[in-house]
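A lone chain, given as structure tokens: the form predicted on its own.
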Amino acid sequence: MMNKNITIIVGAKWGDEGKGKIAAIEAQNAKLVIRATGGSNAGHTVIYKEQKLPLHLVPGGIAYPQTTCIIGPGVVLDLEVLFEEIAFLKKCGIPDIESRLKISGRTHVTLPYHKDLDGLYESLKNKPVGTTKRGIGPTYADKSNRIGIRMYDLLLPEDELIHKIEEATKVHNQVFKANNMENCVVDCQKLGKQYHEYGETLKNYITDIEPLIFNSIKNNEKIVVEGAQAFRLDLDHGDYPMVTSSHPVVSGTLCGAALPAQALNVVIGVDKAYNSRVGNGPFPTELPASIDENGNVIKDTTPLEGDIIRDLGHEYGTTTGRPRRCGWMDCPILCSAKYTSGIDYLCLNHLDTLGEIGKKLGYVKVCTSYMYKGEKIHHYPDDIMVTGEIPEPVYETLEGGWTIDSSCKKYEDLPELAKKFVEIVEKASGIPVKYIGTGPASDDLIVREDI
């Protein structure tokens, strides 16, 4: 019987839920911490000795000296971002990075031409996805086309790496020329030399990660997987085509981390007490705002509900800085995430922020079901592209708001209205709320031990 020692933390909606907070808590007694999917388009912030560490590729567990941190084969790696993060972490005093950070040799590399392709593809679409233009999608496309460049390739002789880049960019260069992007045509010799040098710099980080994982499972050491993005951004299960290019649901996360499903112990889904989204795509509980996610003024008027939530929640992307679209808590999506991602417990962040929103607006709403095609449903329908109908939220309203004191560390000490909100979410989603974020600090977290 395989030891069940893996904890996976996944986003329950569209990302930006605050996964870094619970990942940091869970990593405190972990042996391995793994990043499994996505690229530098993801981001979370952890706290180390009262310093904020905004990270995009290196697992946040690197802040704890007992951990070995792994970048798994499901990630696509922008090496220039990686170098910046390693230098930043060293400057912050994080110990032993060279010995504690491991990169799977199977991990694919995001190259400069992937970013050029990303921008081109977006510009040619009538309905852009709203990508971060960081080359994530084109990198995964090359991976699927079997012309990707992996970390192991950077360790090959320079002429072999150059040959691989030449093979990978034959079609890409034709695309650049056809679109008058001569400045983007790849100089394979120059790029191959540069990335061969990168390989030399990183050769002590690049490894076969399987023995590390097998030993931790065998020795029953805790493994934490820091999920990237979220359920509704999954390539197969999200709001296609307004999705990411990987599989951030639990099954995809296991695959991207090179982990066996039999060793999975618990899945923690992370959500905010209100919801937000970056990029295009359906958002049933979205509220009107006077400024869109690109910073453009839609209406020259007093702040609307969406503006108030955005401002009180500081809803601007960690990676992009873009204003996020904001709305009320959506429980039907949680119902779908519970089964598709196998969520055992919920971490509900920003309960303090929602209370202040309620005080400002005079009310708080929770979407407990939808009206869709004339029926009340409790899941997120996957045929809205066919029907052209966005599910209509059915709300339960709480009058007023609340303030959570910084000394509040027990569920019983929460304001009654805040507890009522949590109870509504639990009942409507079917997921126990075990963790509650009550403030910005890493220890502003209530853990319900009785669940």
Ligand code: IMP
Second form
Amino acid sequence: MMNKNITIIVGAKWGDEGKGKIAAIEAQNAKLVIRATGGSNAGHTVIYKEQKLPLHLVPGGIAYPQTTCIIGPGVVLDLEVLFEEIAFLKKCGIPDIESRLKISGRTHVTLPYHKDLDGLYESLKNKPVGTTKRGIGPTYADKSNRIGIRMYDLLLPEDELIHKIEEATKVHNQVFKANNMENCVVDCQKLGKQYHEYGETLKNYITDIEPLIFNSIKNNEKIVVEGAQAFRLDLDHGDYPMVTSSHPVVSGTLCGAALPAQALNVVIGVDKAYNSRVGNGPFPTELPASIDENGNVIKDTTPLEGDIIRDLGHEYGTTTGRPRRCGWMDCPILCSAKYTSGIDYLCLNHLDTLGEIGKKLGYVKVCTSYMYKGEKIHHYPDDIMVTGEIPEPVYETLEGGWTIDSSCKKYEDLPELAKKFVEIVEKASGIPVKYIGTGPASDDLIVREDI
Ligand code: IMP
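The form predicted on its own done, now the form predicted in complex with this ligand:
Let us now look at the entire complex, which starts with that chain.
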């Protein structure tokens, strides 16, 4: 039997749930910390010796010197972002990055033309996805089309890499020309030379990661996988086509990290006490907000419920700066996330913020089920893209709000109304809330040891 020592942290809604904080805590005693899916569309902030490290690609576990951090084959890697992060981490005094960061040779590379294509595809769509324009979709599309460039390709002789880029960009260049984007037509010689040099710079990082992982499992060392994006953004299980191009659910995360499923120990689903979404697509509990059709905040208007949540929760994208759409906690989605990802425990962040929202609005709501096609249901219906019907939330309302200050270290210390909120979420989702985020600092987290 295989040792079971893998902990996976996944987003339970549409991303930005605050996975970084719990990932950092789990990584404290881990040997391997792995990033498995997505690319520089993700973003989280890790604290190292009171310095903030905003990371998009390097696993946050790098802050702990005992870890080896892996970028798995399921990731799409923007090397310019990676170089910036490595330089920044070195400047902050993080030790031994060169020996502690490993990149799978099978990881696909996001090249500049993928970002140009991302922008073009979005601009041509009737209903844009609202992507982060980081080239994520086009990189995965090239991977599926078997014309992707992988990290091992960067170690080939320069002329072979140039030839691969020529093959990969034949159709893309036609597309650029047809759309009057001559400035984006790829100069394969130049790009090949540049990325060959990048390969030379990164050669000590690029490796076969599988033996490393297998030995860790054999030696019963803890492995933590930092999930990126979230359940409703999954290519197979999310709100297709308003999704990302990877598989953030647990099975996709295992695959993207090159991990055997038998070694999985615990799945922690992360959510916020209210919900948010960036980009387009359904959001049943969304609240009205003053945002124009380009996604920008309309200034000098009376704040609506969505504006109040956004401002109290500082809900602006870390990667793009876009204001996020905000709404109440949605438990039916948690039920569906549990069906797909087998979530063992929930980490519920921003319970303090929800209390402040309640104080400002005079109430707090939780969606515990939906009315859909005349029936009460407790999961997220799959056919809403066909029916065009958004399920109608059924709410439980709590009157008032609460204050959680830094003296709240145990579940028992929480205000009664906040505990009531947690109990409603547990009952409606069927997932025990083991971790509760009570503030922005890394130790503003209640861990319920009895669960
Ligand atoms: P893409 O991943 O850039 O292709 O964007 C596809 C959709 O996923 C868009 O709605 C993005 O806003 C959303 N998305 C991608 N990454 C994240 C994330 O880390 N947090 C929240 N939303 C994300």
